[in-house]
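So this first bit is one chain, no partners, the form predicted on its own, shown in structure tokens.
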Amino acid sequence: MPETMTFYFDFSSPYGFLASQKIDELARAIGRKVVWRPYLIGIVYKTFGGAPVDHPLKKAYMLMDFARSARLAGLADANFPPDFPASPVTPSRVFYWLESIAPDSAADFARAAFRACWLGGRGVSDPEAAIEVASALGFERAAIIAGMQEPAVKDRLRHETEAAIAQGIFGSPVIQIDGEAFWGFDRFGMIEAMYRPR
């Protein structure tokens, strides 16, 4: 069983999207298994302040840098979802519901949900987008709708968000390896340099 690395992300994060499309490549390069952990970065901003989209200079830079980073990652067609910045509660709940009943499908859902929003023009907060992605993986619509409303699923997302913040996770993406955190898609090269098997 390979060692793990934990991938913390928010479905509304532009760099979380880029990371989601490249994280498996990184994991193979360093011989790790990815543990996917969506959480609500909005709770970080609500608690501590500092949302990048609230700062006009940071927002302008982020818009430019995302386009540049997407091109370099081979994802030049990426664009901000129509509802950006939006609540990622629905896809996050669907993820944790899937993890509870079909663990191997949760990461597939996350990758595809990111693509639907950042490449397919769907809204992050649009329940239909998340439902359609999960349906395409073979899950029944009624079960998805019921599952994402389960109290245990809602509690799980709340718990994962609180647990991430308690560990000092504050951005998206953050990769945690052996207790060390790396914030940002631009840290993938550093992670590979540090952890690639010799």
Second form
Protein chains: 2
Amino acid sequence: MPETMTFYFDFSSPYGFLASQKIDELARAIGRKVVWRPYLIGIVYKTFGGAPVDHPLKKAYMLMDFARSARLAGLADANFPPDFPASPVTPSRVFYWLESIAPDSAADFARAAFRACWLGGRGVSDPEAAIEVASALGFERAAIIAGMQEPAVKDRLRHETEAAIAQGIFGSPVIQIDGEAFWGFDRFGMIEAMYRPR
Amino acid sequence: MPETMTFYFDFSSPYGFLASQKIDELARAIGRKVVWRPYLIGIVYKTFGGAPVDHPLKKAYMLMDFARSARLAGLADANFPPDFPASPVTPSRVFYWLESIAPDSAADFARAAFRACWLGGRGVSDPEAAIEVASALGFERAAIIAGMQEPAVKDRLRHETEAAIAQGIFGSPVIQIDGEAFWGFDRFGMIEAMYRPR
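Would you mind giving the form predicted in complex with a further copy of the same chain, to go alongside the form predicted on its own above?
Every component of the complex follows; first up is the chain already shown.
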């Protein structure tokens, strides 16, 4: 079993999207397995404030910086989803439902759901988008719809969000390695410098 | 005349300190001259919120991340000044007074004032610390004290703070190159990648 790194993210997060498309490369470079952990960053903003979209200067910077960061990451076609900032509850629930029945498919779903919204123009909060992405991975539409409404799945997302915040996680992406947190897609270089096998 | 890059910072900012010790190296790598621009980030926090010290999770992360970032920057002995978070008004005024009478000394003062507080245990808001640093650069104590109280110097700091915010600057450090802003010490690598002569 390789050691792990935990990838905390929110499906509505621009830098979470960039991280989702590059994390596998980082994981290979440092020889770790990624544990994907979507959570609801809105709960952090509700509790502590700090939402970038509430800060006009930070919001303007983020719009510019996201385009630049996407270009440098080889994802120049990326765009904010039409419903940004949107609730990530639906894709997060589909993720945890998949993880409960077919663990290997959950990360595939997350990568593809991010692409559907940030490269394909779909809405993050649009249930049809999440359903189509999961269908394309071979799951039945009716099962997806039932799965994402299961009380255990809803509880799981709530629990994962509380557990992330209890550990001090407040951003997206945050990569946690051996208990140490790295906040931001712009820290991938630091992680690689610290953990690449010599 | 080489092209310039503008370095916006607050003397009470941990990542501003790290940037102050590394910006000359970055400037050499990309062939630009640094324009040092201290401003009062507290005015940004007062207007828009977002002070990291008001966010318990962000504050805890910053304390841990600053130690790690300082270590990786070869500044492992760095510590938060005893009065953190403190007013940066005094060193900022000494800076603009120096810039008005001996432009080349202003950046030397900024580098050394940061070191006095973040490596030497002095308080950012302690007038004696700023006076001693300027004295060590060859200026008379009485002139420093008179200079930092000049109405034109006080106006200058107010004006520079307003001008920074009017341009959308809200963090420390922010590096501005040809009108494009880069927020954070962790963006030095991105700047180098984008601007290093080929």
